[in-house]
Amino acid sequence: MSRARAWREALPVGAVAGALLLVAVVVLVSAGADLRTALSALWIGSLGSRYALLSATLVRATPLILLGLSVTLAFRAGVLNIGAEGQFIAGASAGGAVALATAAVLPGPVSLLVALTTGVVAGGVWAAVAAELRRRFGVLEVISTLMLNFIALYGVSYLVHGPLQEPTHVYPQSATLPMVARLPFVFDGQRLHVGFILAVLLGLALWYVFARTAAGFRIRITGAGAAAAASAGAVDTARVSFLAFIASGAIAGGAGAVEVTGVTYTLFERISPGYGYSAIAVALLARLHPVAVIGAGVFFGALEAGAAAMQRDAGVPSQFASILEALAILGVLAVDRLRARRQEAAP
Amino acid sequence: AGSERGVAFRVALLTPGPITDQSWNSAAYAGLMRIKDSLGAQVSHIQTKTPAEFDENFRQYGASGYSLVFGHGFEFQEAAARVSPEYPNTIYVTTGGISMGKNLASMSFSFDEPSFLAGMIAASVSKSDIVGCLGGTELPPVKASFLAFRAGVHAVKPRATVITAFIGNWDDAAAGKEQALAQIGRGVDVIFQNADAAGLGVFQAARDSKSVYVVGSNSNQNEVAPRVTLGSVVIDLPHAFITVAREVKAKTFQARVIQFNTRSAVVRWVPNPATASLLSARAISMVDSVRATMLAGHFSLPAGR
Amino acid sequence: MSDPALSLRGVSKRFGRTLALDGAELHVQPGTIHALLGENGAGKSTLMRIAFGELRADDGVVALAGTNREWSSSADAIAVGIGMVHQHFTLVPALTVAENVALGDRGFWGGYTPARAAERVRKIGTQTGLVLDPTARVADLSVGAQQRLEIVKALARNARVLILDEPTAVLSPRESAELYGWLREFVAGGGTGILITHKLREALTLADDVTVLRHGRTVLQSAVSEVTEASVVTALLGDARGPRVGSARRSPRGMRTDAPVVELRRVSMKDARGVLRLREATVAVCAGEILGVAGIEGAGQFDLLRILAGRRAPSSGTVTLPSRIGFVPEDRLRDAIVPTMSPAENVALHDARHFRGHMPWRELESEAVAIIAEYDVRPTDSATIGALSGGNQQKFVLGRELRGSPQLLVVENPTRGLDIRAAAFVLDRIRSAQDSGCAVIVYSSDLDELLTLAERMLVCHAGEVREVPVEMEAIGRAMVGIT
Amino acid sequence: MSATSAFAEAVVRVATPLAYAALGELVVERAGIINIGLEGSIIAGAYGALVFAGHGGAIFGVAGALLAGILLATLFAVFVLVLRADQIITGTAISMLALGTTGALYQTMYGSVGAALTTPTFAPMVIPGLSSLPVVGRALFAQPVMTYPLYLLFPILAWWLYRTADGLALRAVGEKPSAAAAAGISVSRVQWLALLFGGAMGGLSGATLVLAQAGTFLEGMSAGRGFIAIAIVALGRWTPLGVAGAVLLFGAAGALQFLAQAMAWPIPYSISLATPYVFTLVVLAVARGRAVAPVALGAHRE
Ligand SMILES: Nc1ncnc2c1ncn2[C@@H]1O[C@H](COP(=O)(O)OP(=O)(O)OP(=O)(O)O)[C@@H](O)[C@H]1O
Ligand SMILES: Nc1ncnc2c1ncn2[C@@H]1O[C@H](COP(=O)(O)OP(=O)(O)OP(=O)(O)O)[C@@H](O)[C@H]1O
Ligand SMILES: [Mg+2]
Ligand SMILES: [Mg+2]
């Protein structure tokens, strides 16, 4: 590559990262918030202590961890799921309900481990509808899974004006899960509960899945060649696919059952700001990758608790965190980018 | 963070959508910003996103030393009861609901009185005897509320027909339009709106159309729309928060459920002046009788069909 | 003598690591068939494509009739008449036959319309010969009338300089016959070839003149009258000794059997939309036997292929089939490894079915190793599969799929795409599992291969399969459903 | 005003913006790009008008709206085509910047008085004689004049794509960008023509919602469209008519929700809300929505 090649190409480049940063600058600034009190707010709000790490961030990165292991997994097999989020409520509805229906009879633990089961047949069974459509139908699962998403919204919501209202009948959510059918806490006095260490283990335990077993070689190879997967290795590759796709799923729900059981202890309509699409971005900045999943899922976590001490402390915007999240994706994409292009030019 | 604690009077406020709706979240955002002139508070506001963030927010300022936090909506209220215990220091008020603890307590608006009056006032400007509800999700509140407007619009006139439709979102102004000019299409004429920022829709909706009319909820939006808007179903919600904060500041708070009435001035009925003729004088003095009542504490809702 | 039509002077081109042009000449005369040779990976592509403005030279001047030129896109080629037609197609398979012939137009207005288009076509047509339905789809058409409609691309462009970067390996023998006759009258019309191609006896029978390029230097340019085959294998090649071509039919050897190890009976095959595409084929092979298989395009062996590969169930018929079977098939790329995955997994990913539990890796790498060793698989420490060239891959997948010593080889192609040298090496390697007494199958649209290798012949034609004498008049007669 | 008059009046209104954000997205999705940034382009779109309607009346807010979603598409663009950076991350990311941003500077410009309903607006524009058609003629002829361009847009790109040499070039770079740049075409130029194009209709869509519908902007009102225009182009499978179709389908559906609520039937809100996801679904399946999406939709250039 020329230098004056060179050049045109950095040029749009640095364009765009001088915008971000103005735009970051000029958002804070309008806003009427002081710099330095704005940065130290994200910094001890998502880092900065062992209460906004323990209570805030890791809290918040479960479920970006988990439903970024879903997505792995469903692209690593070829499958575009991104129908996370309503995996994701599908598995918080069915296991909540499970957890209120058999708090009362069964011992907590059990009635536990019966609820995060549920929860993830249910994101299994969502996540189905759309891998039948496509196995069948050859319906685009980007699209069904969108359509599943809207879907999963609105039932949701139907759930808790209905079948699933607490007993007064007066508030859209569930009734409250009895302390038996919550999730322990990991450390006293913080709200990081168990589900956390779940996440990281499931990503352990993909990442050995992908690496060392069969089953994860032949997910592997589905996604990358799937031609030569079947042909030269005999796979099932629909089969494969349908199976990741519905695993994917389960994950996905697995992660509702455990944010209903261990963060919001209710069922209501906005139980997921839209953790399902983020966790997309967590997954592809992870490279698809299960352990780094677990990094970019804390980084992400970490993002939201600092934007959240920012608006508290310093007088942010809310629309800030998105806007942070939105930066830092960007920002983390371009330099990713920039270094695998010099790579190729390099002699 | 470790609780300084006299330093300051600081006010936290936690709302469940964005300040600029010109409804229920502007109005607790302005009473944020009253308390902060007239009691010289320190004050912040965050803005959460889902259930999650309740929970750690009403820790995070119990733990940062708050005196008084305000959670804005019924949602708030487990939150909060979980968490106020651990924060003996920090008063907990959650706007609407039921519950009430140490240091926590929560406002209860009967919002069924001034929506009775705001049935009376649709029912008597209807000339087709159809008037609609149109709120955004199907909230307590906003239930209660549209059942008190339909009682409202019977006791005037026992044969209209009152139909009840919701968005689905509070931001959504254009199918806010959407569903009014649906409802317009089935001949309503007076549509009481509740749907927050969704609701600017139904104001557009009334203007584009001959002879419909609106009403207006949370706050006075009486200027939103001045020729289409009959009146504004008032919470008063800055009144109601710097009344709160008043006690807390003087340390004389007792926690309880604070009712807010038709007596106590933060719920009310507020006429539109620009489109007061429309009002029969039988209209007036009948609406009157029944707000006289109110005052004097005697009202309550007739049974519903 | 006149300016050439086409100059390339000390052209240099280097890709990362790779210097793929290092001080390159060609010079073709106007009016003439210039042959275009060398070893894979020499340089004829990426000289040509430099030439047509797809690539940009490093270093170097490109020339055309004695003025310098300098290309911003092949666009500009394109314009001042020059025409390639790619190794790999450059065809749209969604669109028409017409709409590809127009793109690249010009033009919101004036100039391009579905109608016009069509009437291109069928003028090119009956003025050249190669006829094409400008209303067909692509997708449908055969790989013949997809070379034919690379060259109608370029002559629709008014080229008169046209690159043919290897026309006809994908092209029946007849129809490479007809493309020569063609490729003759376009330049006694005037026009200028340039014939990339691996067939070096139908180089020197068709050029005038020939370049032969090594490690990206030019390292012979004469008259074809003045070479012979002998001096230009050796310029090729770089080194006096010739690959040992088998050019004569061997006998069966010792590990022969006359028990079959493959057999199909009565088998049928039907496509998704149920049109039957194989009929009531009957097949045997023994241990240590070669079958060649031929077939025009569509004509059935593809299914026969696949389902003597057990690679696909028959809608009915009998088939006995052993249990190691080696499948090389003729889309590499696409069917037989994944480019993204290492050496390691794509030995792995050979009935990557059957696997349980954990992978072996440690086995798979030093298999991969190995199989790099064993089939001159160069660079040898490449990290991935698709970093290497078509030619490398190819010996690659041969290997894995000799491994262990399967029962049957079923091989598609062999050769396709490979120099002189790697094609001697793959032959050989086929012949050595026949001795130890594999059973092979091998499909080839050069019939001269077939008739090297195999001992007995299939050919199919329209879903029927027949067995004919091993004998280039037969089979080109089967082919083409003369009995 | 008969029933049947009123609700194919809600149906062109309601499909009017997902009309112009399908469009957009339908040549993006030709040129073998999926912008998942086009809900980012549409409430830029509508901020943009208010802004630019605020200060010099509805045209003017039209300006704006398609300054706001082209540089939008300008954005994605950089990241997917000079970057090469993954299209569905960088489609997320810029919807998420764009909501956040919009809202951030609605906030900061208007405080939380917000704009009201102040904002100059379009009002039906009558067009007379056809207007009076039975059925359809206020339906279609009665609408503020953001919907017209729609009945020119569509005929005009159906012509576009398969009757001119550049709506060849759009369809095989959609195809065969590798087919196409041997045949002399630019594929980064045909690209960021159509991202650019698809942000403006995205920026148009937004305008819609401000100019000819709400009258107000606020946080967040987009509310999907954009993710359900990707639908509707997936359900058009991907020709000008049959988006047009698709999103006559989805505006009927639409309508019907909102006629179910006034007619008070008796079915819970909430799933007469999810109807129209149902539907795309099961038509969806049974059209067969894989086999007609353009090849490389999607695909990593290197
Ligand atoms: N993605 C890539 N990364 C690194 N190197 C590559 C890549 N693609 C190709 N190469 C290099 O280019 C060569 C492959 O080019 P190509 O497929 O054109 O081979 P070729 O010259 O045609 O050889 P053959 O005749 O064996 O196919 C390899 O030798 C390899 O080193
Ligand atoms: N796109 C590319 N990226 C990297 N290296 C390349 C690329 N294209 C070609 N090369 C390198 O340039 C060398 C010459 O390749 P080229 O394709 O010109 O060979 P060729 O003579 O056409 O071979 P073949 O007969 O197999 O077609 C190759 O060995 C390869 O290493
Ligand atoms: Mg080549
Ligand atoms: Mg090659």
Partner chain sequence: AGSERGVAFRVALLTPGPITDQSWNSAAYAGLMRIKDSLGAQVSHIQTKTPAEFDENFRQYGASGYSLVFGHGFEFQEAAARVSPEYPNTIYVTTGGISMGKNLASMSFSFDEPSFLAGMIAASVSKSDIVGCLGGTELPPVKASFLAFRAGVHAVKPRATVITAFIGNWDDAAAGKEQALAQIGRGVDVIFQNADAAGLGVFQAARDSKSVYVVGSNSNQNEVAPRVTLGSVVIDLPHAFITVAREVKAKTFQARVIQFNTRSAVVRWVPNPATASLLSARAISMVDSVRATMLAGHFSLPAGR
Second form
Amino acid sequence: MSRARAWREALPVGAVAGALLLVAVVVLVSAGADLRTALSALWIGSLGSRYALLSATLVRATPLILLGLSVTLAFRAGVLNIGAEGQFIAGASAGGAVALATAAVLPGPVSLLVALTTGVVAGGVWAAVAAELRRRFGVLEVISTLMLNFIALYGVSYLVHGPLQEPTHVYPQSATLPMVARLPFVFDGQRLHVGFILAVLLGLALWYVFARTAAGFRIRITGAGAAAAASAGAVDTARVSFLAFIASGAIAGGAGAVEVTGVTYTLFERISPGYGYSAIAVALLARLHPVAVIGAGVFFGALEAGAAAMQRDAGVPSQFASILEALAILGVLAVDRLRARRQEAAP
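Switching conditions: you have the form predicted together with the partner chain, so give me the form predicted on its own.
Below: the lone chain, stripped of partners and molecules.
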């Protein structure tokens, strides 16, 4: 890429970042917040210290990256999987239940591996329900996955009030996972667990699949034009979409198992504060590029960690992060639209 082209690519992104910062300042001033205190809290709470980075930002980024990759895989295959939230909850429920059941009878690493694998399978099965409804009856996946999200939400509520409730039956949550069933930390004294490394490796692996393999090529052309690919007779687009749908759910389910074994160590009703929906924004901000999803996930994780610090130290509502996330998505979409118009107008 030439230097001039690099500048042309970077300039719109820089403009979006600058506009985002300006809007953030305006919103904070309009809300009556002390600007210096609020921005200082945003920085210190997200990237301003080793603890903030490793125990807040990257920990929050891990499920966003994994779920962002799940959404990216589905969308690249032309599947509008809005069910990452439900698949995440299904994976967390199954992974947590298996971890509790096997920790006492299996060696620690084996129990952890079985729990993570169960989460992956549960997410894939949960997605397979919508995939089969789409394949056999033509049910729109947007509707079926959204409904399955609510079923998963009420399902975990039943579990933590019933079969999986902790032994005293006082709190609506499962028992706490023993140490052997927990993901190890990357650094001593920090909350960052190896799930983050798995998320990064998965992003790189997915990029390689899309860019260098025949399977990735079939996924890309199915998403770009399923009718054309099918009419050419080169790709079984129905099969590609079906398998991509299930794989997307499996990644989301794995994210749920990673969360329960790496962060919460227990299953409860609100184990996901909406990660599955935020992941759609992460994937769109990354423009469905797996490596960019890693950066977008860290960006959103930093916003959420910084917003929590702003609420604590400056009295700024935590919803401030959601405003910035939405503005970032709108900015990226605007840049894409401007680029498309420029290409259409070019001779």
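Positions refer to the first chain, counted from 1. The structure presented is a predicted model; accordingly, all values stated were derived computationally and were not measured. Rigid core: the largest C-alpha set superposing within 1.5 Å between the two forms.
Here residue 55 does not count as shifted, since its C-alpha moves by less than 2 Å between the two forms after the core is aligned. After superposition on the rigid core, the Cα atom of residue 300 is displaced by less than 2 Å between the two forms. In the core-superposed comparison between the two forms, residue 37 has its Cα shifted by less than 2 Å.
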